[in-house]
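What follows is one chain in structure tokens, specifically the form predicted alone.
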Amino acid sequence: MREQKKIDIAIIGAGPSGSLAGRQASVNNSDLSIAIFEEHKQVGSPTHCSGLIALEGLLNLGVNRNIIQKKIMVNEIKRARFVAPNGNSFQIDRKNDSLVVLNRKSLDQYLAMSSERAGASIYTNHHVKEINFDRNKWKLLIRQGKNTKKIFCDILISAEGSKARLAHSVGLYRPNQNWLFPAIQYEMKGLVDFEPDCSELFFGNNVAPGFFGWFIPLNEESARIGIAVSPVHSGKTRLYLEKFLHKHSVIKMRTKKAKPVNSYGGFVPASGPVKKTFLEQFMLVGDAAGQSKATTGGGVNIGGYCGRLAGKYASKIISKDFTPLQGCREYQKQWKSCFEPELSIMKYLRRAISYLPDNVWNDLIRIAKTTQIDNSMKSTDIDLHGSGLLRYALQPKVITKGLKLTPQVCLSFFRGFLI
């Protein structure tokens, strides 16, 4: 075992929250020595993600974009459809602002690098295995093939994805695992009768039941379909997923020539933020610290946008602007107010529809489509939503076409409460 020498900051994980936090600190203070250390051989592999992000939260993290629409985006995406187990649907519009797709691996390896341009410097293939915080220092148990080495550090930044298991091995509560759901997509070529600037998500028990399948357009032959089903029903994810392709009276008609030309797998995050995301000289970042969103599972803008408040604090903890513990604290305080009232609400509305029966599903795009969903959530932020979608809900036109459905809503509600 090799011992090295103490480093100011060190970051776990090259995601994008862990490599905006290493950009953050090191444009906040170029003297500063910071570490990120990624466990795979290469940032951005393997891949876990259906690439489909809101542009302008791209662009507030600081991704220019040249460098986006060049080297990163794979389609531009206008508009979104929500289908009905019985096949019925709505469609929103957006008008304001777009969503792209993208090559997920080159988001992650672009922010990696402008990490390392400010002064980060990123290990891949070092695996940390244990985290223990002993005479005011962090120090990590790291394993490189077949080596193992300490590393000390004044602040230590978690940014090691949903499972946290390294922040609840120190203490911290981490997020909700009965709400991690399994999930699988398949990149699929020659495809055939589709809008390829329309993404679509899919509702019913048949489809993904507790969460939804999609169909994401990269091309007008190319796209990226999956599907994330609730934890009961994990060892059934693939199964699911070849019945979307073949079975479904929409999608079979598209993937009857198609091949799978990649697959991907992971789990999608639904179970809304960390009550707490901090120790003495620690701050926990995004899926780690709940920063995704329950409804869609997504979280690259949001957990960069807290990965880069994390880097800004522990520069200044070392600058001495705030002692450890007060530095730590003002992170959650800063990232609780931007985003844990949006995060929470989206966090209840997952409780509320993952085990709707397919005939309620069917009557809420009825109601949507009625009610005209599509003029209330045009302008709403796509990273935000859950506050626009709650207002659409308690609209009198919308509580009294749903009275019907209430008690099925709030007995889904109090089963997803209860997990």
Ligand SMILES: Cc1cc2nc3c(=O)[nH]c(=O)nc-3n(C[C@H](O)[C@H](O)[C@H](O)COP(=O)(O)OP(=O)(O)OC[C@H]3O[C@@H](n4cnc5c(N)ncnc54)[C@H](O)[C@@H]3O)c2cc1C
Given for the second form:
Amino acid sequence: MREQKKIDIAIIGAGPSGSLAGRQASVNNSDLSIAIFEEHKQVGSPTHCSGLIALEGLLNLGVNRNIIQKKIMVNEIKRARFVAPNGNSFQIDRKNDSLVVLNRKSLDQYLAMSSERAGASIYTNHHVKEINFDRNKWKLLIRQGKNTKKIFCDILISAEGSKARLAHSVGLYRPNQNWLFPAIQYEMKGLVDFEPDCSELFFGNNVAPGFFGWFIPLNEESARIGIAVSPVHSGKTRLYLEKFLHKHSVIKMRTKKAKPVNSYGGFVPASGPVKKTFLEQFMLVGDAAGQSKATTGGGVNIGGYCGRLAGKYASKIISKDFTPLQGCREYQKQWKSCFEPELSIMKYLRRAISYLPDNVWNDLIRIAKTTQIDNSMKSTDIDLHGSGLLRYALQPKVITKGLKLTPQVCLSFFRGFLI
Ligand SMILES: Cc1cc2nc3c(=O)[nH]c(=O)nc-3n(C[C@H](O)[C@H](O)[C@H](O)COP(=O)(O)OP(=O)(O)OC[C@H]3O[C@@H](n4cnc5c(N)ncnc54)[C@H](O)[C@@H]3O)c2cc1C
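Structure of the form predicted together with the named molecule, please, following the form predicted alone?
All chains and molecules follow, beginning with the one already shown.
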């Protein structure tokens, strides 16, 4: 570890939220000493992501369009198709280049590099074991290989991901762990008979109970194919994926001669926003703060944006524009006013749909198709689609064709809201 006399801001985790927090704080004040600690040997590896991202949101993080297109993007998606358990489907067409598939490792490495260029230091292979608040400083106990060392800092930002173990250890609630969906994804080569610019989501309790399966094309012959399931099925995640690949009526035709070239695992974050995301001289960002879309599990853009906010307020605290508590409180106020209403709607939608039986999924997809959901959703912000979906569902034409609230439907809603 490079000698660091004094750390103004320490950041746990070099995912998108941590790197963007570091970059923003350094850009605001290049005299600050900022250290980002990442437990893995390499930023962005192992990867836990499908890399399907709204381009607009990514540009809002300050990533240059040219860099995205030349170094990070692997495909452009022009439509999304939603497939019911009985095979019926509807699709939503998207404006050109609004939805892109990224190489997630390249994105994380690019963001980490740009925060280093701005002045932050990144320490890989540094696992933060413990944190404590002591005499107006945060103390971090860090393991690097066989060595353990103590670091002190004025402001601590935790961007440690959805398990949020360290934030929890100092008394904050963490994202509801019952709504982190175990996921496995293969990157496959040699696929046939699919549209390379159409991403697809597959619903149904035989495919992916609690969540959905996905097919995200990378080019004419490769795609990321994965599933996430509710945590009660966590022991069978791989089995469900194998079944999806080789028995699903649509997917099995595509995978006949295909081979997996990579396999990833992880937990899709669908818990919804965490209530309190700050303490004295401490801010929680990204998946650790529940800043992801519970409907789809996407969290790069919103978490990244909130990371930038945390970096901004951390630098303002050090420059004495705010007292530490005021600055951290202001961070929470800002991110919640930007995102909490949408994230909460998505959380309740996730709870409402996760335990629906297949016949209800079939009805939902049929209703969505006949009431032209595509017209209502086509221009909705991909990252902030909660209120758009709700507005669509509350239209008279949808309500009149809507779901019958049978005891079976009520029971599945109930189950979702009780967990
Ligand atoms: C299968 C899957 C598919 C997904 N697909 C998409 C998608 O298509 N689009 C999308 O937008 N989102 C997607 N997501 C979600 C997305 O990956 C997360 O929302 C995003 O990574 C959150 O960024 P973050 O920086 O908050 O956390 P992370 O990216 O999880 O980064 C946290 C970092 O902290 C490090 N860390 C943790 N604890 C410590 C410690 N104690 N000491 C040091 N370092 C530590 C970790 O190693 C990690 O690098 C997907 C998730 C999964 C699991």
